[in-house]
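Single chain ahead, written as structure tokens, the form predicted on its own.
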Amino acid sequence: MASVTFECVTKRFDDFVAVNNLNIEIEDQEFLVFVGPSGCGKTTSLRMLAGLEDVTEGNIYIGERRVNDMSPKDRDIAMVFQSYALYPHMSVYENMAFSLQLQGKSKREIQARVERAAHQMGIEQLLQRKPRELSGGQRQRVAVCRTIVRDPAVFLMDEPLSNLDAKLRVQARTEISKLHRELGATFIYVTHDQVEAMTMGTRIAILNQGVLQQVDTPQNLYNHPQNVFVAGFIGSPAMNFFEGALTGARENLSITTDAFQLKLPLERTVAYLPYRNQPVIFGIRPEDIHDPNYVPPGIKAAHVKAEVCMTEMMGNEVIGYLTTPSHNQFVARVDRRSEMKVGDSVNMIFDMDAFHVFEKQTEQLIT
């Protein structure tokens, strides 16, 4: 297995910059997920690593080898595509064995590798079927097995679950995560689905418009987003943002917006003092806003008046869509026992131990 390094990598298509100065080191046996909206450069980054796109500037290394000018077959990688790309005229066994035949492996070794991979993914009974006889989930497993048999240095996966229904995607996420642990291999995975990223990756690299925004563990991305984009991208429903200013003296420093004025905890004011009377963005996640009748113990509670516009009963929680008297809209994830109804006027509880403040101009987190 091997590490992967992107060193000042840029990819241009004529005047369009798809990836801009990407620098990231992916450790041996790591499961790194590239995530971001459509067009952010995540698949282009993967394709450059695979050798399917040329690098305009910079260097890519697999282990100690610079691979910019290597052909894909010499890079010791295996890739699972979104479309699975199975040969329709071949059986599952033949699809899995084909690359090994090209490498000149013996029939005995090919059979051993295919059977071992099929067992790992639970498709032993499908080996003689053709792709048209398989369900979407089964095709996805075959595509993964086809990479396993090659025993590559790096596994690349480009949105391999996007064609599956919701239930199969949950199952497939578990299978791929388990496979990563069993193989002890380096996995690099591309998705636009933040749930996949948060549940599978040991680290996540968030891209936007070709620029790396932040790379960190799922928990750190959630708790310590470095800018407004990351804060809004990670978490579902997304973080609520309110434009305002920091006002008052140190002992009474407050966030003041059109919707509310909330006093900040004294222990958190030191970092914000240099930004008094400057425009900022106040962010708070929906799960840190509570129904006043079901407030968790021990939080620093602040009251915000709002009207309920819509609710969604999710079984384990209620999603509330609310608006303030100044027409600022926000979302709350509240206790499933909540009885909020459309049209109710409520004093929602903001947890003042769990908020973020960003500079308005740069949209960077103030720490």
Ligand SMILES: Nc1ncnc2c1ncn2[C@@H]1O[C@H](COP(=O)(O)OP(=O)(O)O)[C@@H](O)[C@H]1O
Given for the second form:
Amino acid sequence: MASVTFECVTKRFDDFVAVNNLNIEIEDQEFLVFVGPSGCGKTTSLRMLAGLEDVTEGNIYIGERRVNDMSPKDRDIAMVFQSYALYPHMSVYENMAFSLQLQGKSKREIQARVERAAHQMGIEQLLQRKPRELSGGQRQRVAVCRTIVRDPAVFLMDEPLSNLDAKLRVQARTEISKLHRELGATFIYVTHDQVEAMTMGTRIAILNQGVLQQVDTPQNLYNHPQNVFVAGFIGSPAMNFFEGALTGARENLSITTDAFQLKLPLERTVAYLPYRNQPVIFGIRPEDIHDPNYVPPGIKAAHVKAEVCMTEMMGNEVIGYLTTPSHNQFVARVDRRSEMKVGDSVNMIFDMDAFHVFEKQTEQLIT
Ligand SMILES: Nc1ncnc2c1ncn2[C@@H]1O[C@H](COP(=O)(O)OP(=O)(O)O)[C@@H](O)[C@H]1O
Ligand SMILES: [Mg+2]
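Moving on from the form predicted on its own, kindly provide the form predicted in complex with this ligand as a structure.
Shown next: the complete complex, the earlier chain at its head.
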């Protein structure tokens, strides 16, 4: 049982700042996911927590204990590496037993723990095999089992599913979530895949270039992204952005871009008034733009004229790629019955309850 706290943690490699003033409190038994593009500092953050990398500045706590100077083996943490790092010359059993032997556990206890973990992940029949005799999915399970046997307070997982094919990945995702519920330990999970992050995390921490952008539940990240980076990172296809300005008086405050001028709903204008005539970024998700022939009932519809450049029939939906007469491109995710065709001129429907406005200069959400 342990919470984890990063307090003003910075990591520099020479002059390069890999993690920049990270502050985050992870609750006991939480499933927290670090997500962000490659190179944003995810692995470095985990390695500092595990004690595999020094902290340049700041403090890391596990529970109440400051662990900056504590050796990795005393931290009550186990980590699954992206590469799995199984010992090739040892059997699965030996791989799992190894850390327990180092701790001086009895043969009997080791056997009991290995068998219990193997049962938990369904690999009992693989215990005598060598890693090279395993499929990718089986190796991944062994790597997870190797952490379970240690019964740590905190599990760290660094992109443990990235070597699996799409179908196995979905299955392993559910397995790890289930394991988290069964073990009641704190899980800190790293991925660059936003779908993994959204489906597994109770909270998600989004990093970019070493800087924490937002920590929140999946719902809040999707519905209330605090800046342009988060808005563009979560959701696929990504949110559409249009640069423009807020114009007009209170009663008819509008967003004006090269592509359109849309009147904003009156109840939302108060927040925006201080930003009148200043440059802003207007964001709207593809799923909030509709084919005019298939508009969901009850939405605040606004028309935007565009030409269809391409469509992708996905079965359950159609993805439309559109261009406005001003050459702004955007993506719409429309009803599967849509008959939009390349070259059609369409008055697309923007849902005016579902947009976001960001300050251009800071890229922060205006609320
Ligand atoms: N040992 C190191 N020496 C120098 N630079 C490093 C070292 N480890 C990581 N970096 C750099 O720090 C940044 C963050 O790396 P990392 O934490 O591995 O990113 P992520 O796991 O998010 O892809 C990258 O730009 C990487 O090149
Ligand atoms: Mg990494």
